[in-house]
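Just the one chain here, the form predicted together with the named molecule, laid out as structure tokens.
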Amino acid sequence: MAGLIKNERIGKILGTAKTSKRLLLFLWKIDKPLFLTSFIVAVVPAFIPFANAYIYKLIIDFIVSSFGKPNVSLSFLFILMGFRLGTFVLQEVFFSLQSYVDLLVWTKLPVELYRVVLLKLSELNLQYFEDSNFKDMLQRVKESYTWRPLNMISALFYTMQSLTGLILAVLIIATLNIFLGLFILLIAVPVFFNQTKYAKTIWGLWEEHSPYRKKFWYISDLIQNGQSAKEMKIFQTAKNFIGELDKIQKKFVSQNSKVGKRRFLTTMIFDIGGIVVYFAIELFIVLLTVAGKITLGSLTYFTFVVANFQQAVNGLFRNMSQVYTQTLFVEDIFRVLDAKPTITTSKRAVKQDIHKAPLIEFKNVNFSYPGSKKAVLKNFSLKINPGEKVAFVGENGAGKTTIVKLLARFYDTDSGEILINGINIKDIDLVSWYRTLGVIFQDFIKYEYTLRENIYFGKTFEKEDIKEIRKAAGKSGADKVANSLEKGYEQILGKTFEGGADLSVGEWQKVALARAFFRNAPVLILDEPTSAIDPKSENEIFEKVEDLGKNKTVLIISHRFSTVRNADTIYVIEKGRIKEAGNHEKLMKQKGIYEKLFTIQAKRYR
């Protein structure tokens, strides 16, 4: 058992070395001169104190040798004093340089790291974001990317500094007595193992608490954001949530302080042990001097070297354990960077013609969400001709949105296939496929940007054309929203930024729809786009949708039957299966589910 733990610890140490190397390489890659400067300003100052102490030794030896001698020339002494002053000045210069270089690293590294993390996240498929382990990891990265990698890289450079100091001290002591050099080196080993032990425990706690921390931030966000403030006021739930926060905090604090206490005690014991050993060495040097084996200057010099060794060892361990602790978090960043998208297109994937509506087919598709056993689509088949206007209706949870997500290849099917112009969607180049699609999801984005930008984000791969933006806004009724805003199209939307204006739910939907119209893609998919839009505006919007013409495929999901009435084909979806299909007249005649639901809705309006 003990052996196993040791091995695990050695594994962690090797892991630390690997992550350290990777982090250093990252800095090297983003800024080579900065890396080199960091290295130089870290290592050079390690030499200076020894030079300084050696000059001091020469000074003392000079004074001792000139005792009792008349007319001693002091010029040598002044030269030595000059050098000593020089080393002090140099040390100061390097200290200042070090904090300057640190500042440069601190401004550069986190930004660059987070940029690559975000880039990576934008490439990963949805599945990752629904995986709670991955989300925990992201939470840790988000909480720590600003400072942990920085602490680690500083600690790495300081480790190099301490290590240089330590090696110099050992070499110097070895010139006095080689065994003494080896001995002083050996006492460092147990201290090192003591330090690594606690680094792991703290990370274990953090890791273990990840779900709690996630909950903690979730609740904090809930209380802080204005969106949820309304409901919380009425339901008076804030106190419950704050109470839950307290509990989470207390749990973390109590466990953390237990580990802290144990670490404090053992570290103190090791430190006291160290002092005793150093004292023994000092005694040895004193005795050598008394015996006349070394000069008085050498006594001060070696005493300094031993003290400096002690400092270097302490510094080394402080920094190495810092590196070791931070590694366990920084590894998370690299783990995110190493994540591979599970949905990819092959090199020989076919480019989709982005100007033409394709033939879309679902053939015996079965699908359940990753990590879930529930079959969402069952033996699902469907054909959408180019230019067809199609509608999906069905209860909540029937699988309507899922069809769209599969069509966007956010997931792959479990069996069966989705064909685009007869080609399996897996063999279609995704970038060109996405350009063929204009999708507004139920939970579309409310960009807290200007109204103009909200629409422009529909087609960022082309240059912005305000005329086109206005035209698209006209189709969805967003032009009226613009007219009602103080700054029109230049109005910032939402409440996050200064001067922003929030919109009503329906107004936001009009803006999102304008974005879809502006995209002007051959396949337009609207998942409940008008649920909050008033009937008059809705009617106008769908007239525009019908005007889109023969060469655009439109797929609409809606719970409002008035919305879907004019579709070429209406599909009634129930529990992942198509129950009825046909146009309004046909389905009404059929007197099935559609007819029943349509009549219920119509009755309520009569």
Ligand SMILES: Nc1ncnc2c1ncn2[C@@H]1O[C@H](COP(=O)(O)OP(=O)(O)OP(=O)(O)O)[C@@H](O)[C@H]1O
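Which structure goes with the form predicted alone, now that we have seen the form predicted together with the named molecule?
Excluded here are partners and other molecules; the one chain stands alone.
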């Protein structure tokens, strides 16, 4: 058991060293002059107090040796005083430089660090963002990236400063008695382990409460969100949510208070012990002076050095403890940066023709989401010919959206294969494959940019063409949205930014459809594309979808049977399998699942 604890401690020390190295190298990479300047302004001030104290020793010895002597020349004293003044000035200059350099680091580091985090997130696959543990880690990164790395980098440079002061003090004290330093270490080492233990406890609370903190921020955002404010006003639910926030906060405060109380008692004991050790060493130096073994100036000098040694040791361990504390959080940032995409382009990848609809085949596909044993698709097979209009219908959870996720290669199949023109989708170049797809998901993004940019985001890999943007808007009905806005296509959408105009859910959906149409991809995937649009607008949109031409493949997922009835082939999905397939007329004649669901829905419009 003791061996396991020892190995665990060694592992934590090595982990702290590794994270510290990575963070320092990151600062070095983004700004080498800033790194070097930070190092210099941290280390040089460690020398200045010792130089100042030694000059003061020489001054005192000069004064003592001058007693009783006539006509003493004061030129040497003035030189010493000049040097002493210079050390004070130099120290203040470096203190000011430290503040300035810290400001530069605090300005640059978090922005650059979070930029690479966001870049990494853009490269990761969908399964990471659907994993609760990864989302908890992202929440911790979001809450700490602006200050934890900064605190750690500051603590690292101050550790260098304390270590420099410690080495200087040891070398100076060695000329008197090396064992004096050991007495201070006896109290400093337990202080370090006490602070390390406290840091681990706080991090444990932080990690343990990650789901609660995520809930805390979710509820906070819910209360502040204009979309949810209307319903909360009517149902008067705000007090319930605030009450839940209070419970979460009280639980976290209670546990932190207990930890703080324990830390207060142990820290006080160690601090008092340190004072006793320091006083004993100071008494020893005084007795040496009384015995005439050292000068009065040396008494002042060594007393300063011992005090500075104690401060350096305590400062070193305090800063190391701070480094350890921040490491526990900063490691999360590097864990995100170390995450590897599970979906990658193979070395033998084949580029897809982004202007031509392919033959798509699902062959005996089985799939379960990571971490789940429930099969979503079971021995699933189908063929979609180029230019075919296909629809998927079925109850929630049947596997319809999963088909789209696999086709978009957000996930890979557990077994079986998806073929694109006879080539396994894993061997298709991802960039060219994504450009082959135009997708509007049910939970589409509402970009709070201009209407023009909202549509252009559908094809950013090509030069912006306002004529094509207007054309896409005309197909989706977003042109009417533009006409209703004060600044037309240049109107900022949403209420986050000044001058923004909010849209209805249906208007937002038309904008998202315009984005998909603007992409003009040979495969168009519409996942519940008109759920918030009135029947008349829906009919107009799908007339235009049908006019896209035989050279485009269209896949539609919808609960509205009026949306899918004109598809070439309609697939009824149930529990991950195709139960029925055919066009509307054929399926109605079969008197099966489709006919039953269509009839039930049709009654609502009578």
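Note that this is a predicted model, so its numbers are computed, not measured. Definition used throughout: the rigid core is the maximal C-alpha set that superposes within 1.5 Å between two forms. Numbering follows the first chain given and starts at 1.
* Asked: For residue 407, is the C-alpha shift between these two forms 2 Å or more after core superposition?
  -> Not so; residue 407 is displaced by less than 2 Å.
* **residue 597 C-alpha moves between these two forms by 2 Å or more, core aligned** => Yes; residue 597 is a residue whose C-alpha shifts (by 2 Å or more) between these two forms when the cores are overlaid.
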